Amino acid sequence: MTKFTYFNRRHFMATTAATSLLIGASHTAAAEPIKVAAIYTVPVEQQWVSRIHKAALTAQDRGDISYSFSENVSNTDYARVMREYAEAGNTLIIGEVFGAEQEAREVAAEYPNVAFLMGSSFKEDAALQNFSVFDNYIQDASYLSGIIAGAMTESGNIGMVGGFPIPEVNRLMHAFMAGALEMNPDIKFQVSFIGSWFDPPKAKETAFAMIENGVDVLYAERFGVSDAAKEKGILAIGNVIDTQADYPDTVVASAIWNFEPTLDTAIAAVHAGTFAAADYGVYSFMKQGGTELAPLGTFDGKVPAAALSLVRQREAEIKSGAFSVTINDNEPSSS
């Protein structure tokens, strides 16, 4: 049994003066850049981590932070690196602790004057006020990309290749499937997970197998999938980053994750001395600017007008709150 506190994934704990932990109070009013470190378990070019890295570099360029990072840190070494950065005087430490939840929270408890903002499958704990969590809740844009995929498939057979069947991946796949089904309720899906966050060759081989089984559109949750689509002359839908420049004849659309709203909110809280335990996942929602559908680029004019009309309608409704994309964290299956 874990000791973590669980909450509804749509819930956001409001940060109040009564619950705030005074972290970095000497940095109020953005008097000087705060010292920020990031710890990544994969290379910074990996989709998910690259978005965090990009946001941190942007904040550094603005002069809000000084930024250092470590990549390819193993889960077994994560706690040690956290301690090193805390001892080095970093005011805010960011990263992703999906494989080191318990250890990461134990380290955070040892450094109550350091703010920790970590990608996590769990929620914040009121007893650990300097540890906040986030996740890529980009289901809004994933849903919109599904609408486009549903309009572009001719076989009605779509392949989906993911890393691991964890909530962070599952919810995006389900949203994508819901969008595709709204365009065509008869679409069938082939779903597979490669058991790795960064294994392009394995993702590519898995995609090849799906193509042999008749798919004509691939959901590229992992690197390597779009390579298979390109080689076989079929279409792909991107995830987290926009890769169309690399695959101009292959990647039709992509759901983009913008980490800037999440990180900038945390930086402001540290500057103000009001950083507290909270779920920052809400800042990945479309109405917060945390996600968007990438421009169609080379596919402008090639996507059916009915699909684009529905995309525009749903996007406006999502931003206004009139339409909500269902968040389903359960493992998806082939149909």
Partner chain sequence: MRLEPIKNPTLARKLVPPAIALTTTIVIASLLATVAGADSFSVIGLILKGAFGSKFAILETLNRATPLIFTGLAVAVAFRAKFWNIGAEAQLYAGALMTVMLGTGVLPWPSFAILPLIIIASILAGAIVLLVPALLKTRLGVDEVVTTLLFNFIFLLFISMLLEGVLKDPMGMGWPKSARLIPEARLPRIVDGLRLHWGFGLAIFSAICIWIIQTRSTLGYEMRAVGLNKDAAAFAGIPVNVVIVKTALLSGGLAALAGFSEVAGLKGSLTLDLSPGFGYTGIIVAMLALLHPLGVIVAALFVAGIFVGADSMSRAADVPTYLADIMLATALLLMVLAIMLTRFRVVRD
Contents of the next structure:
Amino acid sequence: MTKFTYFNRRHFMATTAATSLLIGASHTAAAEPIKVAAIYTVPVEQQWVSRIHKAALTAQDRGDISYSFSENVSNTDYARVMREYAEAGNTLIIGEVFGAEQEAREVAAEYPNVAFLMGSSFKEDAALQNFSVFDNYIQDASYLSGIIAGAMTESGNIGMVGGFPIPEVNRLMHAFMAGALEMNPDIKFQVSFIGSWFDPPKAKETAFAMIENGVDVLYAERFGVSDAAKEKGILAIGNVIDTQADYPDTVVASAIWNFEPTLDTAIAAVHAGTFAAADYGVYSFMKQGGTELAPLGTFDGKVPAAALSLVRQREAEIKSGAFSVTINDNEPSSS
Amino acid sequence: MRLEPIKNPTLARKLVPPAIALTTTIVIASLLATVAGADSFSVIGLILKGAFGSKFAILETLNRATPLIFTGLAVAVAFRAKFWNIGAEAQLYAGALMTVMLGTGVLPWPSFAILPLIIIASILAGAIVLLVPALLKTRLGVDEVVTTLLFNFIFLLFISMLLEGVLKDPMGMGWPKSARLIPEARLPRIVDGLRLHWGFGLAIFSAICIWIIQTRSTLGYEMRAVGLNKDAAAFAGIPVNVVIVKTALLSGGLAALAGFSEVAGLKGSLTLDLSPGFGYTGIIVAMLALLHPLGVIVAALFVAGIFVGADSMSRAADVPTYLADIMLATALLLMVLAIMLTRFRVVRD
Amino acid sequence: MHRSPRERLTALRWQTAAGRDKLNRIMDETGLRAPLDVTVGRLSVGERQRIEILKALYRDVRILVLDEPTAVCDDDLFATLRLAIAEGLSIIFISHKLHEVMAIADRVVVLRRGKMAGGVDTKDTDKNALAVMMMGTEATPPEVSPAKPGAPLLALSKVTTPDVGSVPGLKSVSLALKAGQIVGLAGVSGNGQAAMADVVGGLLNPNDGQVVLGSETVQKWTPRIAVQSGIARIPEDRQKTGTIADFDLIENAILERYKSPAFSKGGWMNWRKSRAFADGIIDKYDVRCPGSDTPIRLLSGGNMQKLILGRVLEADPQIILANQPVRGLDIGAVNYVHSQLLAARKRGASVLLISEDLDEIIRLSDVIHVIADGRLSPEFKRGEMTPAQLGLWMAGQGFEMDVAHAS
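Shown: the form predicted alone; wanted: the form predicted together with the partner chain:
Full complex below, order starting with the chain above.
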């Protein structure tokens, strides 16, 4: 805390002494990495968290930050670990407060000199200037993956297995469905939530039931769904990470989340002393490089050309701003 | 080999085994930390610093100890009467459930009215949850170890159902969590600006109450008699089954207070991961305390201190956080063994 | 302990057939019989005892140590032991019962307070001389004066209770306990004595028939009501049911009456009064202990029994249930307990004495009933029957005649 004192904007305005200090700090900061700590409620191998971890490791390799993390922290301990990292002199703390929202904001209020960038279903709070939120707004790539799914289904019946019907899940499902419907307006969807973030047997069971009902493409929001697809010889669409290596004959396309734009923006803001309450969700948009469609890989040449050209067209339009994917956070239902 | 009780343990007998257990724990922790790439000598200091090294650390340890005091008391009370309540986890959630049912706005009362009501309602909820296994035991002879253990799973699924249904926070963006408590239903902090809430005070108060009940009241006398020798108690005219049911009600109520304290003192709402096994750790706390209510406070502080300290050390020394879990398990195992050795000696036949 | 005797003998090597053959041979030779295919937990005390001896014989021991082996009086055991002695086995027989020692031993050694008080051949001594050696002084059993029986204080009217396993319950038993009288209940263990004690003590409600207290028929019958009705209960097993081993003397002293205003008020214990009560008993009944806050498990059987006596007699009971009151006690303690029972009789209390020791029954009882297979014999006045005649009743003879006579 001695060398890289972080000041928010109010301090900046408050005193000229602070201004001069800040200038001094920025000079050294350019050379020295800032201290970043991450707190994950699951092991870093988990799909969602693994993207954050990867981005942080990249930033560390670049020399922008020094990075430490705690994985598998229960929500009961979450606030305590946040305090510990704040006490330990970290300047930026990232993580996910979906299960500890209120407590996390209380911690942030007590450490106004530390920047918090937290995955959350809620919005930023103007009264809490050092607390920003992010989420994986990767609906752009989900839309594109939906186009491919709509082209690949023969039965016109797509199954979707999700964890919980929360905004980040719902909006990706809606985008995926919209993409599929653009390709084929007659497609029917079966939607189900398993009530857990990690319960592969249950996800598998749910997927099997859908396959029984005539589904031939599955939207694999959770682990276990791709296994079901693989066992029954049907196709799957991935989410957040690319799992095609594990399911070469099953996973056609995946909507990838890149956390780098989000994190790098925050790091830059902390460096510049301009970190403020904001919704970093936009840095997950395709325009920002926050999401992309994974390479078709093993399915190269197996996806209809019409679909591919539509994907390319929409991708260009999304990047140029000519087309935007609707964000719908409501719970999707079967059609 | 068998164990023989020691009639009058010397001071050395009381102190040496726990000291050896602590030393061994530290040695094992240091070795593991070294394997994981940390400096073995700094580990001890980092653990102590993490658990008790600053005002912040001490308060975190006290916060972590609070639910353990409640569940430890619940188990100690029940085990004293040889009623094997393994279901403190379910009773904890019963208390938490009652807290969010009454504290999220249905009763827009001021704190001094709503908090006592929630406390009483939580105690009743926990008591009722344990009443079922107690009646099954006294009426039908069903083993309470089995029923209370299974009840944990059933009750958690029940909570899950409520959180997905009627209790789901309409403002919760779809997350399976309850609505937030109104500010009046929150437990205030003991000192402004410090994170310690009055749940800790309630826990200490409960421990003292239980101690007084056990040593001074007829109920305490009956519970000890039933626990030590059920046949003699029945012969003497102590209504054994009634005492078991009363014990269960008291035990369930105490465990429920853990849920109340966590929700009203820290979380503000109910989620399925409210308790990382406080109900089960309570069993270890009670064993470490030799079922003594005041010992429960010390044991809970010990368990919480080791956990918070080791967890903090793992961050400070940059070793995997799982090391903290291993350390806690090692410490508890060795300490339970050591506490036993202060009262029994091993005799070779 | 849930292993059948056969397994216990052969478990290490599993030569089941050979083990069984050898056991059968031993059983044939000695006449000592035990079932081989039943778990030990379900056997009676006598049968378990036989198994222990069989076990020793199976291992071809040369010296057999028997520590108080005749809690259940067993003449068969003595016959077996004599056979074994004839085959060259040496036996150390530890007992507090002088007649057993005189019957089985060739030579007696008396221990007193951990020191050898003397050794003598049985043929050169008698019971009195041994008692003197044990006590250090002449042991004088209390004098028994003639009884002056009064009105019935407690009566059982055609009481029937269920059988418990192979142990019979009471079968339409009628019995009157009168003021100033000791009623002795003789019989071989396991013939319904436990049921009798439980009914009188309030632990068992009759299936059929009535318990009459004074002139009132009892409606609700629990241990607490029994105690409140003035029944003193000296339990058969003072360690298992009479006391709580880890409770101190104070807590044990008030075990039956902690709810009474003398020891608690409004749900809170009065430990000061309780301690005074326990200290009073310790003084008055000469309980040898380091202090009233000593756990009772540290006391000898005799001192435990004295505390129990004090506990029940200090309430000035009208009815005293004494179930095996001197089992396992040394002769000094035996005399003490007997004198207390006689003193209670003198002040007008009624005593029901249940014992397997026929000598004790005959010496103390004003009226004797024999119990066999849950049935109760008619009452026999003091001196009416010889021990041999009582023995016939104990073996179950005479009941049919009585039934025929009654109908």
